[in-house]
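A single chain, nothing else alongside it, follows as structure tokens in the form predicted alone.
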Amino acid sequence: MSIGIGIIGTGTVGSGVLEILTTRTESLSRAAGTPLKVARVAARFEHELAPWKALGIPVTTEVATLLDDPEVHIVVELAGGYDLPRAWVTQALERGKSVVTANKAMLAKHGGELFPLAAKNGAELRFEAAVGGAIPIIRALREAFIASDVNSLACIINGTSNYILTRMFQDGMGFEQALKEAQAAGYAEADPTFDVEGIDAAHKVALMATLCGGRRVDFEKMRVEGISQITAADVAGAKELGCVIRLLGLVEVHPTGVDARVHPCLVPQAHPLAGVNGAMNAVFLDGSTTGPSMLYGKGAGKMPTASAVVADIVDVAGILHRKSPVHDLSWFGGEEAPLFPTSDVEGPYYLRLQVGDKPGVLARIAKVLGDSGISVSRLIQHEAIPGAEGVTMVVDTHVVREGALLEAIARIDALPETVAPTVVLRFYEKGVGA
């Protein structure tokens, strides 16, 4: 038996499958036990259809055809987006045809749907190219672990905010700098709101907190924070310290619910996650029987993106021709995961603060945190910069819980010494010298 493929979207990841389907053929047919063969590629314009066209491949612009084509075994959607890909990926489940996709919005926002919805119609839905790119997490926590709880998991999960804050850190940039830098270099959209808002990274993390945690964990419901605040005088602090920012998705799973964010945080120079530098990803683990592990490597671009969706198909269709049962994820339609409140974290703290200079104001801001229970470990007040609204105090904290950290910053920045919302990072600190 042949197993047609239909890829839906011809862009960067579509072609670079593609390229890996039309080149590799006999080696991936030889793995999946079967014949494979592309057998219809649908894109918007003839234009991108054409270099397939050319190799004899059936193409449409029109996606329904794709779906009717009785030679199609397995969709492979690439396009992105929603909404549409929703109704693709639906209609495709619905007639029994697996698919694979490398889109993580879609299924953090519609994946208690279609789980279940492939399960019932005896479909694979696979989608380890939606998380990480060439970094196998999904397999891993689907596979590798089933003999492990994971205790906590600590990610760079978008190489676009981790190249700016390397550059930051690296070359002293500011925000504003390094970001110009990543949309010439590529890395970064012109509209980068997703990336360095963190809602991106906060789709990944929301898949692998419902796969940790064994419950659906609604990403529109994490605390979620990225990094357009972040200053170039934070990163010289963080040097200070001896640690670098990053912007981290963290997951922990507790008997009261799911610990699942996403924000920028403090990470001591001796933290493998640390050395994670450029566009690079990396997912930290600590299991219950396996101890401290990470996984690292490219998360994005062409081929890394394209080798883990072409994993994936080679995996379905090998399991397609084999006739075997499917794996079912229909419990993430089930009960949706409690969120763990974030204002019971607890852990140390960095602060930033921007405040007039003048007699007292130190005073004022050691007797709020004071009267709020938090321990200071440091406490700085740089010099005042001529021309700059007031000076820059950085405070570090001993363990806090946080919200009652929240409600002295608030305290704080209500003072009429305050000229400038307070800073916020937390440090990151589990598994240093793993």
Given for the second form:
Protein chains: 2
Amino acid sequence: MSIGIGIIGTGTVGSGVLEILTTRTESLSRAAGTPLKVARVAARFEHELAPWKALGIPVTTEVATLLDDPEVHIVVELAGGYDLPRAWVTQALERGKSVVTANKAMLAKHGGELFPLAAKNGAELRFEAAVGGAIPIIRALREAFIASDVNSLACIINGTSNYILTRMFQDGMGFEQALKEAQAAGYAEADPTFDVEGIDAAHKVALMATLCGGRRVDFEKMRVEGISQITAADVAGAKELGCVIRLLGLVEVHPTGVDARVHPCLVPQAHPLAGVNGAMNAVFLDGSTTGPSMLYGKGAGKMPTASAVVADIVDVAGILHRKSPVHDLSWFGGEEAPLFPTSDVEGPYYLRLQVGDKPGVLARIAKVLGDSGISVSRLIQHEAIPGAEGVTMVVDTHVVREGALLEAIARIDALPETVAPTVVLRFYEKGVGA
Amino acid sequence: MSIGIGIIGTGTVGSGVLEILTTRTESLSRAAGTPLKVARVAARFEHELAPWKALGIPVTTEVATLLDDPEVHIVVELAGGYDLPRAWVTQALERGKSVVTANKAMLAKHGGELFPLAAKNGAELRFEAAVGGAIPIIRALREAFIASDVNSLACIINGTSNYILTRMFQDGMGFEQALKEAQAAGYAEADPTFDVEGIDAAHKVALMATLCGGRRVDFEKMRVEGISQITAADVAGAKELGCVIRLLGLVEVHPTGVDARVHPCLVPQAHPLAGVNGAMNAVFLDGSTTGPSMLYGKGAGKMPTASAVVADIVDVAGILHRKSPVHDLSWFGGEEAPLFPTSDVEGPYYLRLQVGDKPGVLARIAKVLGDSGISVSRLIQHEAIPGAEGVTMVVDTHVVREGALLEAIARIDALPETVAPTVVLRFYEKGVGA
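Next up, the form predicted in complex with another copy of the chain in place of the form predicted alone?
In what comes next, the whole complex appears, and the chain from above leads the way.
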């Protein structure tokens, strides 16, 4: 029996998937154990479909036609967005068709409804390409690391932010300039909010946190902070400390809940994550039996993302062909994981304060920190720059509870001497020297 | 139907596998889709079996008893060595039992006979743990990167050598001292030959090269060189060039043959492989559609290796339970891959020459290099050290053909002025700045 594939969307990733499926048909069919065939392609406009029509592939501008096509056994959703894909995927699953998607936003938002629907209809719902592009992280969490509890994970999972932070580190440029360069180089959108404010990363982190902890994590409840407040001074300060700044997704599974978050961190240069430069992605995981591991690769782009989609298609085709039971992720729709209170997280922190250049300021700040039980490991007071408002003070703390630290920062920011909100960055040191 | 597992060997990895199987039975059975049961354990001596017998697991000191046991569906071979394991695995496969092993030496040597035997008897033969411990590289090559031609791979796949090279780099110590330290720390055997001379790495590289190229690569025909000739001076020289020295396994699939080899290389510090320190392992692969990727983790040790064995057991149990067709690697027994002639490999090289401190030496060496068409990118002549024989000259070449280079080196080593054989290290630069 030949397995028919229906592709929705002929944009960047969709074209990549079609290129791979049409040029590697034989080896992919051999791997699946059954012939694979592109049964239909759907896109909004005829001109997008023309190249595939010319190859003799049935095409349609109506997604309904593709979903109704009895020759389509696997629906590959690559259109992007929340609502339309959700409707299409729902209809596909209700008809017992399996689905492969790269749509992290849809799954982070509607996974709780879609995964049980897939299980109920005996269909697969696969999403390797939704997290980390070519990096086989979903496969690793579901299969390769099955003998381990992965209770700790840190990742660089947004290429745009990492490209910007890398350029800031390499050339000492500010955020705005690095963003412009990233936009010119095609690494950032005209409206970069989704990427630089951590939202894209949060979608992916929520999916990984769900797989790590075994209960659904709601990305809308996560602490998410982007990189737009990072300055050239912070990057230089990090460098002085032997660190780079990285926008990290962090997952820690505690007995009482899951701590899942996205925010910039200081990462020591000896840490494997510090060597992840430019638009590359990486996931660092610490499994109870595997020890520290890292998967590194291209997190986005046409062919890397398409490769992950195609690997899922091959797997699902093999399952359908052999009539194997599908993987049941219906627990995704079950009880939500309680989020571990971020205030209880402990670690060392980096603070950048902007304060008036007056005698006694240091003493007042030291008093606030001391009263809150925050122990300072190092304090550097930069000389006043003519024309700049106030002076910059950089403080590294010993291990503190985040709740206590943030309360102290609120008090510091309320001091009349403080001229700008304090920047707070966590040190991520797990796995250094591993 | 419950799937019975028979474990041969209760050494480090065997105990780890038994610990995981007996403590995580429920979650592993859920992942396999069927109950898993340790049906029998075999070891040479009763005292090795006592702890497992105490748990109520049937034990035996006769491997034949385990192989004959109808309750054993999956034979897990963790005894090590070449000949006995080969006989056991052969008998298991002939009885249609599937096999999971961590034995790279046996597979590198006898894979050509064992994989076809497995396919003929409808049995699985799995070996994730044989290459890179906890790193899921076999799974990646066979499944996750199925949509890519992985024509280029570089790996740090022997923890002992990497530990020694890391210590040499960090503390400027010589090979002998670093080896002693590695032995004291438990990272090197009393007889370290297998590890430091690249043989262990060659077994693993042959298996990966076979999967990359789709034809069996014979490890005995590979160019294999260890690290025992590397001196503190080489490590310091590499550092001056912004590089570290790493024992790399290299695979390049050419249309005319496979270039598979193991030897030390200079790796720029910006390369992801340069950040792989201590006993850690990593595989860097460049897929035609995935782009550069790296998998990093613990390449050895009780629990990391056991995790990979258990992940294979879970997979195989699922396949047996669902009566799915097994994966057919019988091509392993087919035509052998022609090895790409190492003399045709091109790249830049590092040379360390030891020559008499006489006028005119430099001119003679420069003439030999020039006559062979070897273009020098940088030459450093160290000052004579009192008491040392001759002076050290370090030469970095532009891109040259390895054959031409080695001919020139032979001529240089034959010069009366040359007091010790020249050390030749290749630069590995693929993927820097990726």
